[in-house]
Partner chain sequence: MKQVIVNPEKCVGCMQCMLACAAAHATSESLFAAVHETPKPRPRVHVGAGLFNQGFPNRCRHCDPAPCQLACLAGAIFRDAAAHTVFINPDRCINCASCAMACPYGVLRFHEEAAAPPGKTVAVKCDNCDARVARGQIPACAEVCKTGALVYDEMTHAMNEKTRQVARTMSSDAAAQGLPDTVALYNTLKQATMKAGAAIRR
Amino acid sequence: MKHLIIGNGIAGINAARAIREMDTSAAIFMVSDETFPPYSRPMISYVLEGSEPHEKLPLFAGNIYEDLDITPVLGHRVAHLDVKKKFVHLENGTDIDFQKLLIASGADARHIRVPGAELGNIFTMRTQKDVLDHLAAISLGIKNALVLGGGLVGFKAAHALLKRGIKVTMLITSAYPLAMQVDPTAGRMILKELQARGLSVKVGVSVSSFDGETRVKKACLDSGETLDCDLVIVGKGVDPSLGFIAENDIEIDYGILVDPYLCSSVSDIYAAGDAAESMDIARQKRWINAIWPEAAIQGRIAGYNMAGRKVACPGSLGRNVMRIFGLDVMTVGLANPDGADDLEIIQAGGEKAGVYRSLVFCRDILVGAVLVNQIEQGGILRAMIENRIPVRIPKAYLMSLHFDYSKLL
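Please give only the structure of this chain, in the form predicted in complex with the partner chain.
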């Protein structure tokens, strides 16, 4: 059997491990444009803030390709996939055929398209190389940083730069950062915490152009205002990297549509991670939860299925946990539902208490949770959301700061 895996992120690597676990003799080829050893992508923000060294990024000691007997093809992107003849064509002209294919190509950061966007010190934040570029720029001295977007990437960038003592201005569309991840109460707590550390936030404005000679000096906003900035990090979201798939070859919505076995509409072609669109457990509809732990699990399940062991993926679940200076924030599933017709939201605590939790129920099923501080028991709530276990005890018990596993027995 010849397996081809596109992408050496955690989905691709875990798929290869699962295949090797099942089949010691199968050929495994792995294509990636990143030549750095497989690493922990979420850890790059820790490198940016300076709490962990760049050398700690690789996930495996030694050479994982050798250890798993993988043939790596690195430094090249896939240019075209031929689903009928079952081969991929790389940008450098080589072809690799396959019997089973995993598309774990991940996603690419969206760039900003305004005049001056090609100036120096305007970065995205997606790969370890991006962060090395940030660090090189920072080492030359940065006074004012500008972060575009208040999503996870924008937030992580701003948080890391603040930790380095750099003044950060953040441009966001909602009233508070992480609006997709948390509810207004938690959002305000996060905003306040970041502002106390020197973050300034501008809501509802965007950049219309950048100014500078070789490096960025100023950002002109659509409000007419100009901002001095010598470093810009663009956190405008990501798009699945699927440019190599011809239209109508594989069913694609926003990501590749997969069945519970993570197989695409074409048999023998699987997808996992940020490129795959599966059923969202909390929303009960198709969704891409482009998060690392989901990619890790999906990769493993896809690998088993490719190797012939049928394993179903129960669906994906959005979740995040962040330590934001003095605040610990965990958010799972439908944390901030809009148009909550049949949903019941229970909240307790808040800014004054220093602890906050909000739980979202759909009848007796827990579908979302936001916890600020005292997050240690959050995993139990996450498991209840993921497994859609009907809550048989008073819902207030789940809200208690003394809630633990023994309450469920």
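Could you present the same protein in the form predicted alone, rather than the form predicted in complex with the partner chain shown above?
For this one, just the chain is written down, with no partner chains and no other molecules.
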């Protein structure tokens, strides 16, 4: 059996490990546009802030390709997938055939498209190479940094630059940071914490253009304001890397639609990680939860199924735990719903209390939670969401900051 895996991230490498566990003689080819060994993508912000060296990024000691008998094809991006003839065409002109394919191509950072965006020292923050580029720019002297986007990437970038003593301004189109992860109350608490720690945050604004000769020197905002900046990090989200798939060859919504076994609409072609839309436990519909733990789980399950062992994926669940200076923040599931009629939200605490809790219910099933400080019982809330455990007591009891959630399990 010849397996081809597109992507050498955690989903791809875990799939290869599962295949090799089941079949010691199968041929495994792995294609990636990166040349660096499989590494911890969440750690790149630690490299940027200087708390970890770049050499600590790889996930494995030694040569994982040799250890798993993988034929790596690195530094080359897939240009086209031929679904019927079962081969991929690389940008360098090489063709690689397969019997079973896993698309674990991950996601690409969104670039900003405004006049001047091609100037030097304007970066995204997605790969280890991105961070090396950041560090090279910083080594030449940076006075004013601009971070675009108020999501996790933007926050991590801003935090890392602040730790290096660089003056940072964060520009957020929405009304508060982490708007995709938290509700307005938690967002205001986070905003105040960031500002109290010396981070300049401007909300409700966007960049309209950049100025400079070869490198960026100024950013012009849609508010009419102009900001000095000699480094820009764009954290405006990512999109699944699926440009090599022709329209209608595979069923795709935002990502590749997969069944419980992570198989696409085409037999023998699987998808996992940021490229795959699997069933979301909280939403009860297909969704991409682009987080490291889900990619790791899905990769392993896809690998087992490719090797002939039927293993169903129980569904994915978005969750994040983060330390934002003096705040502990945890989000799980449908934490910030858009006002669906069948949802009930109950809240306790808030900005003055310094502690906040928001729980989202669909009838008697918990589907989402936001916790700010006192997050110790967050794991129990996650278990309730994952297992869809009905809440049989009055929901008001759950708002007590001293309630023991383990009683509900």
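We call the rigid core whatever largest set of C-alpha positions still superposes within 1.5 Å between the two forms. Numbering follows the first chain given and starts at 1. Treat the numbers as computed from the prediction; the structure is a model and nothing was measured.
After superposition on the rigid core, displacement of the C-alpha of residue 28 between these two forms stays below 2 Å. Superposed on the core, the two forms barely differ at residue 101: its CA moves less than 2 Å between these two forms. Core-superposed comparison between these two forms: the Cα of residue 382 travels 2 Å or more.
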